[in-house]
Amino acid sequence: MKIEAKGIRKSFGQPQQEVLHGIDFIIQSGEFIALTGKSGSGKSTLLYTLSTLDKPTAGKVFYDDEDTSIWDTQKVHRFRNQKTGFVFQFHYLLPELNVIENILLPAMKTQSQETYRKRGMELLDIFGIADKVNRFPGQLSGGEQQRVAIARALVMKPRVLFADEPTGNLDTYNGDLVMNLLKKINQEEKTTILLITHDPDFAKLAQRQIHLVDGRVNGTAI
């Protein structure tokens, strides 16, 4: 799924303070993009705006040339649930649900858990934690919890995956493992991935980098 940002501006507070200053770029369908920049450069704000979790103050976001600003609330919610996946620095697993139940949470919104159960089990196998299917989050390591969170984000076969510092709380081994899993999903399922990372080595694993400086794209996206 192609994503296009046209003149994206975002302001907060009173008086208004602009955080994003006219962002323009195109992410082609199936690309793996690393969004980089120092803390406070606007990376997370941009990711939330592109993903429809937040609205821009000005400018527009397009998916496959479709203007998201004209979507009603129902279409936005359906798009988020069925077409996108989200992975964050913290896994946000529900402690009272076991592994497979956490993975199937997106499917519960449409009462389609059984439809996606096989997919969930396949992801657990790919991620090397199929033996943990009935464990609860408190019985897993940090790396295992993050792999469950990624499986949850992918269970509905999203066309776009947004990842905000998914390796931020992991050691080197698990960070490498998570990045390799994301790269595998991108290559095999052609999922468009937009990844925020502070790690230059992880950024180099992406096909291209978009670097933000003070809310602006620093030169041409590379």
Contents of the next structure:
Amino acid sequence: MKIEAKGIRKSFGQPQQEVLHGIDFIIQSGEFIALTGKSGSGKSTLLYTLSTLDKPTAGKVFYDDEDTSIWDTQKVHRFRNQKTGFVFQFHYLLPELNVIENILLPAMKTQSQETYRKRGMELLDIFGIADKVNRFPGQLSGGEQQRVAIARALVMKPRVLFADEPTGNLDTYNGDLVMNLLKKINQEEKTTILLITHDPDFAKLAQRQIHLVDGRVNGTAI
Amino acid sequence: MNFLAIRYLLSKKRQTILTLIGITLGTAGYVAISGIMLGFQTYLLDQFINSDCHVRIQARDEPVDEKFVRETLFDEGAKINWIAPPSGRRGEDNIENVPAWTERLDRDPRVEAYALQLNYPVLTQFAKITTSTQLIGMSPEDFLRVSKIEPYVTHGSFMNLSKGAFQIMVGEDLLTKLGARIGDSILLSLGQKGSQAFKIIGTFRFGMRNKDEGTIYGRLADVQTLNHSPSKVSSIAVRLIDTDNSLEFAKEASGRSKELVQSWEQINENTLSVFKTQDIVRYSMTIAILVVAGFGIFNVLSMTVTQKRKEIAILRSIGYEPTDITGLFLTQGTILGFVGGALGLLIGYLICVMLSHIEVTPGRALGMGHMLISFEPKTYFIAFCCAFFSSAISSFIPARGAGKMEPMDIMRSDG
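Return the structure block for the form predicted in complex with the partner chain; the form predicted on its own was the one displayed.
Below is the entire complex, every chain and molecule, led by the chain shown above.
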């Protein structure tokens, strides 16, 4: 899925402080992009604005040339459910649900959990935690929890995956594991991935880096 | 989302159980208290309606005072100087035109039956014991059609009164008080008008001491004879086909006649107002309990919503809508209300069953000496609705708050 940002501006607070000062770029379908920059450079704000979770103060986001600003809320929710996946720094798994139930949470929105159960199991298999399917999040290690969170983000076969420092809380081993999984998904399923990372090594795994400095794109590197 | 709502509740067992206990106790309390109070009320109402009559027609108590004499004897505006202002009462307390009344009652389609009565106080004497009682003269055939008194008869039968002269049915307590037995004759005296021996042929027990100790039923003709007043009638007891028409019937008849016509509601006005007070107490208690339970739910859910902010954010980011989130928390509240209400009904019912087995003074009440408890379905319906809707309403506020949360606000505020 092609993502296009046109003149994105975002302001917060009283008095209004502009965090993003007009961002323009195009991400082609199937690209793996690393969004880099210092803390406070506006990476997360940009990611959430692109993902429809947040609205830009000015400018527009296009998905496959469709203007998201004119979508009604129903369409936005359907889009989030069917076309996008989110991975956060923290896993945010629901402690009351076991691994497979957590993974199928997006499918439960449309009562289609049975349709996606097989896919969920496959993902667990690929991620090497198929034996933990009935465990609860509290019974998993940090790396395993994050892998479950990624499986949850991918279960609906989204066209775009947004990842906000998914390795931030992980040790090197698990960090590498997660990055390799993302790379694999990008290559095998042609999922467009937008990844925020502080780690230059992980950023290098991406096809392209978009570097933000003080709310402006400061060059892209491949 | 119901599935998730149930998981949330199960994951916080202690909190859930404590909240449930609140709702359950409130509901059970209402059911039990209503059972006791309504049982008592039903019992009394049954006595008012069935052991007596729906409407009673009797001579109006008319005082003879200055106003009465002026209006009756003098022209309007006449100047009167009293040496001593008149004071007194009309001597007779009988119904003046009985045939007019019976004709009217015969014609009225609402009337099921009526019985002519002559009531007056007598002195009752057996051996050396004397006590005062109310002697009620009536025709047994008519009387039994008006008053459903048979269930209260403990010995003999009212119908036997017409099989001979000077026979009476007396309250059980009176029998005990006099130390007499069935078959004994007791002397009823009416001051200067003389006295007459009456044979006791049966007993009854209403469960109300003043009636059981102070009432004697005899045949109308015998009572009239004792009083030396043949054909005198002091009141007419009327039974209507539909009890609910009593008040209307009484008001209508009273307005057009010299006699005082009162429905059972008017006669027992004081007791009925006690019922109203009881009802108010019953409802206030329940409202208090359910408000407490409602606040319990409100607190628990508000806390849960705060604790689950991040999860709300993730649910929203994977496409769940505000209404889904509201539903998630509202469902928890309504489940608590439903389960708590249902458990409350069950426990309340069991308490009522237990109470209905408690023995009270034998014969003091209907139901073979057991406590009378009401099992009216309406009580259970009201109790459940209160539990369910108070839970739903108190969970709605936190639930709506949760639905209004925007995922980005949560992420930003939580870093």
